[in-house]
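Take a look at this single chain, the form predicted on its own, given in structure tokens.
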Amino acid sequence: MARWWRDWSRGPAAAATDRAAARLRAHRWPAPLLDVIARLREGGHRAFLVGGAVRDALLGRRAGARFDVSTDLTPEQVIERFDRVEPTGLRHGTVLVIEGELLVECTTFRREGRYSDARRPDAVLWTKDPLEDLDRRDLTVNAMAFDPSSGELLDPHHGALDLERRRLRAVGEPLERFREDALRPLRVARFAAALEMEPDEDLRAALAEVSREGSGVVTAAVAPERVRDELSGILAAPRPSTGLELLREAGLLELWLPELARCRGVSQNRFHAFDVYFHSLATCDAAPAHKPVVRWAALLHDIGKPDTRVERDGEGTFYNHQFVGAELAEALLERLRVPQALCQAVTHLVREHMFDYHDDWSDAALRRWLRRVGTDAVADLFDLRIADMLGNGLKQGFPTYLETMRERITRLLEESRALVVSDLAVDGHDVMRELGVPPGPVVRAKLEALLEEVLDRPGRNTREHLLARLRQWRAGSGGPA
């Protein structure tokens, strides 16, 4: 029998969930997960694949280090049989089992009560059937079960066809899902941003509903750490914008991040094709998706602009928006619990986007611009600056001059790297020694006098000279007081 006969004879669905069975099983699994899998199902036990692991396989996306598995096994049982276990949701049927590099977390089979706090259920039942356990998850792409050992796949809700179509779709009603968890509005934009995939007319109907009065979603009560998380997610996607504008239909965007939602409408001038909420999407995009500091830093780069917006001769105008940006998005990455590293690096960049260079820059300029932007933020801005021209709609192309700094900072690194007090050829011990002053605010005021000498002429970073200006300075000539 042909085999488009036999496809359409069974039905689109399970022809797509035998082809997905058929991939799963060509797919060359890690050995030790495999092995993890061999001594759950010992003693005539179940185990399956499931969630994440299962979909990105079936899309050729590469798999990390953790896996889920679900299984009939009480963790306790699971406990029992791995030396490496932690113990990490207990209540809820969940363990970690670490052999080697590889984690794979393992859930009993399970149905779930109410879930009063919008975020976990208040009881949990054990069950062994593996398709009441996957009746609770949220989309259809993560519901489906993969028993490497024999082959099987269970796929009731037609995950798999959604896979072939690109499609999102709820496991059940949509409204009652978000219900449940109120952070899975965010997770249906960060998988239709990162798995470019669209959500069905029920799943758009029920995230238009998620910030209604009476809708009974209790969005406020996601913690920020879980609302970050799957930002950060989103931001990691192929083009950000499409998560970013399913929040803001959904208007969930006005509630999480409503310092980028107020940009929407705020007009900019001629070298803008688009307001600066739509700028900020499309500089976003065009940000380096391996780099999340410049990625949030895009985002975030103009949410200055609504608050420093002056109007001349019909044209926007946002003088110092960089530096009212930089206090919102800190306060933003705050609010959020982004880790204090991120967040300096982002507010750095937003801080200092707005940088103008030109050929008739000296190279003592060059220099003090790299000392106050720092030589390892340099990539970083570079990176920003690209993608905000990128951003603005007007298809300038690349910033060539960008080229020309960058050669000019390559050399000028190569011929003295005395951009901060640090660098220089004397220290602190040496000015106290040479001066006769305590420790205090006078001796970082010398070093910094000495380095804007250096900066001017890098030559002079030596001991000798640097040493000679000290004793002059001492003798109260040729220096500040």
Second form
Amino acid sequence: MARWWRDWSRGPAAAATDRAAARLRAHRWPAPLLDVIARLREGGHRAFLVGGAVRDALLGRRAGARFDVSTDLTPEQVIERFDRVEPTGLRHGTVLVIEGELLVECTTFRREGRYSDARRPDAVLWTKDPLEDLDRRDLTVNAMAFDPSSGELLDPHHGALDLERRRLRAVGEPLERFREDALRPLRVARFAAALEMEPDEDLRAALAEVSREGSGVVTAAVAPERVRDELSGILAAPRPSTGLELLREAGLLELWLPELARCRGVSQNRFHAFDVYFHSLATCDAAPAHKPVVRWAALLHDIGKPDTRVERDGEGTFYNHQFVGAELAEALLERLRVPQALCQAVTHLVREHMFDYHDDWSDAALRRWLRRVGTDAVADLFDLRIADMLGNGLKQGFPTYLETMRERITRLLEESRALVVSDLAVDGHDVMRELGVPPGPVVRAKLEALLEEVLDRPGRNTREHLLARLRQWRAGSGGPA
Ligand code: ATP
Ligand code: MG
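The form predicted together with adenosine-5'-triphosphate (ATP) is what I need now, so please give it after the form predicted on its own.
Following is the full complex, with the preceding chain placed first.
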């Protein structure tokens, strides 16, 4: 039999694996990563790049600083071979090797034991067989192993073909795999959105079963931090809506983001083509992917609408929904253990998202608005407004008033006028000295009063003038303070 015929007739999966192997051999891996693998292989041991590193190289996605490697060495043996290591997950056989900027997560080949709680396997069982190690992995596209030293690619589940066809497929029986670890449905949603790939029919059918009674998938057992990480991954994807819709199909949106799920079917008014839920998704898709604050705010900006809806002349009105929404958003983000700073920034945008602007606003009015919103948040708030407009589904034009507003703000900032107390030409020490008051809330109140004056008349932010004002106040003259 001719070789070309033999190779070709092995079928499309084998051919895809061959193509993948060729590409991985030609890939330019970071030199320190190759050094780590070579070091692990010393003495006849085995080491493979696995998981995201292999998958993302084949997809031509930019690699992060973190690589996953599997090996037959025990964690203790890995530790012995490197100077800088952190035993991050010893119980699961994982050691983090640090080489300059590069982080290599080295995990001993293992097969998974029984799961009795859908969270962690009861026992971790080591193996010498890299194929067994691939069997425990969740998706075929994540279950390839490549040894850059030998150029060998292991692809027992035909992940290379699935990658080419942009198809997510479970390793083994999907519902069974979800029962072992209830984080997996969330991972499927995250990978579908992040990699822009479609779950195959079996995986989709299993997703639909996840929240059914008696499915055996203990969805509530997943720690909020892990849910948060997967949701953050979905929100960083090109189109988060694909991942969020999969979560909804799996009944997981109800479980993890009920405030959003209940927006479905809440109809709006002539300014919107979508209900509140689909508008939220469209807004989120339209927000800049590299700004997690704006993506979260876009997703949550209208979650106050179901509680505030009042029908007038057949149309929905949502008076004060931004304030109700900000409170709901804060509680939701805290529940998901989102870091405090991110939570505060998102909540702030939700609260301020209804801002209104008219050309006849005075400079003082604009300065007051800037002070409330904070100069750091203005760009994010504009991004949110643009996304909100794009998300109404009516193909209305770009909100052009933002352009005038932006120009005016730029000019105000260039004039470097005072917007916050710390911009004033005097400080708390001056207030205490001039007024003869001790430290305390009164000092802050006096500074705020000076700022109020300066917001109206920026030219008065000079040391000379402000000290004179303080002296007037001390003397009991010069108007309210
Ligand atoms: P990325 O790092 O880009 O998020 P990744 O695929 O590398 O993607 P990791 O969470 O770093 O994801 O995990 C590395 C590999 O470990 C995965 O590719 C997969 O093979 C396996 N894996 C991780 N979590 C699970 C899980 N819950 N169930 C089964 N396999 C998993
Ligand atoms: Mg990874």
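Only the largest set of C-alpha atoms that superpose within 1.5 Å between the two forms is called the rigid core. Numbering follows the first chain given and starts at 1. Small disclaimer: the values here were computed from a predicted structure and weren't measured.
Positional change of A22 between these two forms stays under 2 Å at the C-alpha, relative to the superposed core.
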